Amino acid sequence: MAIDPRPLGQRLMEDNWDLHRQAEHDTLPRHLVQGTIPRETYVELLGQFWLVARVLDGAIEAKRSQVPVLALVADEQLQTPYLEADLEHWGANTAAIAPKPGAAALIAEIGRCEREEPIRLFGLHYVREGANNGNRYVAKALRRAWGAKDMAGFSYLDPYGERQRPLWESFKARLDEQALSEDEKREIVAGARSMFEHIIAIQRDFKLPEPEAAGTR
């Protein structure tokens, strides 16, 4: 097997760039960035991510002692508490939240990975953790659009505040220091690619009109 000399963080970025761009430029994320997503749709989206986060966080916690790279996932990175706080702020009834097809498929994939390929859980997590870099800008756009005075209701999008960039750089550096085999690196990259595909599917479960071009409203 040929050895890829690139650091794993570089591979995760470069080998998933096509899906990364697709996930960023679909209809729903463009509404998020422009602050034009209906509030009820945003809360419904949080509910889908909450269903996913509960399963992924639980799988990571269950496999940390068996898969060393999962020890890099700090408790602070687990997303369930942020989503629950935001859903409570927006008055959502979590007991009534049911998975749409995209979330259901991702939940099934997480379960499969936990049983059969637990190292892929890190790739799934890496994508959602990296998304925090752009999500900070989404939080600012929504706060501005909705006249929010503080971060209540937006902790999922901006969990770390001004610590975001240094925490992300430290996370990537520690990942690149891990003694991983080529097979393990390939599985992590594959897990990340799967996460992007499932996130795109979750976004497309929400049928929104194309947003107006920025600057035309």
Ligand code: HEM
Contents of the next structure:
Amino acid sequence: MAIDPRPLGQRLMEDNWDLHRQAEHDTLPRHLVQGTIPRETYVELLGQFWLVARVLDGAIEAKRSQVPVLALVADEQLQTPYLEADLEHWGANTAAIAPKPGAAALIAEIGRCEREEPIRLFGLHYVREGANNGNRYVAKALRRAWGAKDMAGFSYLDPYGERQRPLWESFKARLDEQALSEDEKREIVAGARSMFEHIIAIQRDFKLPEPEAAGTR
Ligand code: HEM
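Okay, that is the form predicted alone; can I get the form predicted in complex with the ligand now?
Below, the chain from earlier opens the complete complex, with every other chain and molecule after it.
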């Protein structure tokens, strides 16, 4: 098998950027970035990510001792607490949240990875952690649009504040130092691609009209 000489962090970025473009430019994320998403849709979206986070956080915690690269996932990167705090802030009834098809498919895939290919869990996690790079902008846009004075209700989108960029850079640097085989690296990149596809499906479960072009409002 040919060995890819690029560091894993670089592979993850370059080999997924086609899917990143899709994930960023779909209808729902454009509403997020422009601050035009209806608040109830936003809260419903948080609910879908909460259902997923509970399962992915649980799988990572269960496999951390067996899969060394999962030790890179710090406790503050587990997303369930942020989502629970935000859902409570917005008054959501968590008992009534049910998975739409996109979240249900991702939850099934997390279970499959946990049972059959636990190293892929890291690829899944890398994508949701990396999404914080864009989510900070979304938090700013929504706070502006909704006149929010503080960060209450936005801890999922902006969990680290000013620490976000340095934390991300150190996470990727530590990733590159991991001793991983070519097979393991491929599994991680494949897991990341599947996470992008699943998140795109979750976004597409929400039917919204096309937003106005940015800058015309
Ligand atoms: C909502 C609109 C979005 C914007 C404005 C946005 C913006 C960004 C920016 C500025 C970066 C940093 C790129 C760099 O380091 O040069 C980034 C990285 C990243 N984004 Fe997004 N993004 C968005 C949506 C998403 C979504 C929906 C996902 C996941 C499905 C995602 C996953 C990632 C990942 C994994 C990275 C890390 C790339 C790497 O360094 O390996 N983004 N994004």
